[in-house]
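Just one chain follows, in the form predicted on its own, and it is written as structure tokens.
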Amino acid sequence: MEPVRLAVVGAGLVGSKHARLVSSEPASSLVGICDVDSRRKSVAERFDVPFYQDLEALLAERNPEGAIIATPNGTHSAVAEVCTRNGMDMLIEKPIANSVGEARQIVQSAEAAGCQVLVGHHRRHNPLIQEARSIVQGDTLGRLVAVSITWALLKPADWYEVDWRCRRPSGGPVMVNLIHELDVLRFICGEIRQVYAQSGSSARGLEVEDSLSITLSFDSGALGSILASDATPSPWSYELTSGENPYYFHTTENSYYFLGTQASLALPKMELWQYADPARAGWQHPLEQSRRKVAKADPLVLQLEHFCRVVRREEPPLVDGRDGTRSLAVALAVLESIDRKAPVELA
């Protein structure tokens, strides 16, 4: 089977990142990559493929069968119209948009034009999330009762040396990193109904929070918290003990806590808690460890291979358009919950 034939926009670090995927996958074949800033194109020359500056030149002499769209999140829209109005599949990174509406914009778009869009939350591709989701959604933990999250790492000092993420709506850990949590959560655990959050900023002094507590409530009657900032030396975030990408350091902790009726999970070392007599259960009686074993595998490279059958129509998204749309809402909830100080409700 023919490589599937993939232009890359965007090619700051994440388009980067996706051309060097591209071009090394059998599946996939890097054919361009376009960006407004004439300073890329020493990134398409890395990968000796042409460069553009015009969108719509490229998708016309270069001819691809998807396009993966990875510019600044509000330019997202834009982008994502020259695309259905060429016919062309996406891969859009997280978030979808900077906005709700923006978002619904691209999802109708690309439904009137028989377009498919994949949302880049590549956590869902990863093993160790499916079967963090095969665990909770079965019977092993019984009812789930609550769900607790450790985000808390140190940025280097130079992150926020680029203007946009020192501002609102981009910037911050709650659109560049916490969503990817919010929309694991929603994976794992089901619909939110409910986000309260608070935040700090007096790390850095920024208009972008540096810590947060957000408290979660779910359709199905399950509570969830996340404690989270970017401004402190700590190991325990996702990033760091999942050994998912390995520009971070890695450290053997855990930081996702899922808790059940009859047993609770700790990722990422996938330990589960439980009785070892279920007749014997209660505070004075000894709880037994095991622990799930799950394969290593990348889950940018799934994503892309994903991607690449999307393109063919072997199967749908596994995060379409309308899915990342309510992870995003997710996020914006908890910033608006910040600025009013209350409580907000997802529809």
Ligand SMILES: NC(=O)c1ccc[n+]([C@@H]2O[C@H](COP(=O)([O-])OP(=O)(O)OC[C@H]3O[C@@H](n4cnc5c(N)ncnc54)[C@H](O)[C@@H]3O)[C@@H](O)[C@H]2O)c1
The other form holds:
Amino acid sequence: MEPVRLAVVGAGLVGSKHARLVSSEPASSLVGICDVDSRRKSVAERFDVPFYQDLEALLAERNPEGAIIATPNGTHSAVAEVCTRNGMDMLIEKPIANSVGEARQIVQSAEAAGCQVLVGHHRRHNPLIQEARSIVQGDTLGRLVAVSITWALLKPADWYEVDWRCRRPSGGPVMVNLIHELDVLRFICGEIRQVYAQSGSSARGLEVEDSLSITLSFDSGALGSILASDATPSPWSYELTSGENPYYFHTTENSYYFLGTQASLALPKMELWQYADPARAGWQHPLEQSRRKVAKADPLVLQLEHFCRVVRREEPPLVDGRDGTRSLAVALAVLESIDRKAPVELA
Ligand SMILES: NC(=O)c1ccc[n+]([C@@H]2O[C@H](COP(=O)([O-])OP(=O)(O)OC[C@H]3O[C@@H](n4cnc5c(N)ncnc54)[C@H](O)[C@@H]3O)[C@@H](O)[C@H]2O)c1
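Mind pulling up the form predicted together with the ligand next to the form predicted on its own we just looked at?
Let's see the whole complex now, leading with the same chain.
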């Protein structure tokens, strides 16, 4: 089978990573890179593909079948509009857009043009997350009563040297990082009905928050909490514990806890805790720990392979535009709750 011809739009931190994968994976071939910044030409040179500052020209001359949009969040809808007009299927980096209105515009235009949208919530492709989902949604845990996440790490100071990362709504841990946790929670635990959040920004003193406490209610009746900070030297975050991305220092801790009526599960070590004798339950009786083995795989590679199958119309997107819009709406509700100092209901 011929590799799927893909273009990458936006060749910054994430776009250059996509470009490397697209050019190295057998399922895809990189046909060109577009970036408004001429300095990014070096990325195209690295992969020996043509560089464009004009997306229309790339699409006309290189004839890709799909595009990976890895530009800043606020530009996704304008870039997607050009792609849709040219019949491109799109892998759009998360969040799908900065506002629900922009996201809906992307979805409506793509649906009208028959273009597929896959939103880059890549963790859903991780076998670890898929196994956790099947445990939580299966019988092992009983009914989920609560979930707790600690997301705490230290971003290097130069990470905040890029202007959009310091400003609302694109920058800050909610839209950049915690949208991943919120999306994973929706995937594993079901829809989120209400959020209540408080934030602090005293560690960095930027416009965007650096620490948060978020309370969640799920449609199922389960409760959730996320304690988060990107300004602390802590080993407890998905990035550092999961080993998903070798860039991050790896710690052998857990950072997600799912609590059910029959058992509890800690991620990413996949530790299941349940009573040794189910007939003798209660805090005085012995709990037993077992571990589920999950094969390691790079979710960005799995996401790319999936996108190629989406372009070939072999599979529907795992995270389509509507689904990505829902995760965006939850993240925006967190910011709204912080501003209003009140719980926010999700429609
Ligand atoms: N999936 C993930 O884990 C993950 C991680 C980080 C960032 N992201 C997302 O990826 C996107 C990019 O983030 P980043 O950190 O790589 O940003 P970045 O600032 O490093 O790179 C963005 C690039 O896009 C270019 N650009 C801006 N407007 C453009 C336009 N209209 N057309 C073409 N190029 C344009 C910029 O010149 C820059 O080179 C964001 O949506 C971000 O939220 C996803």
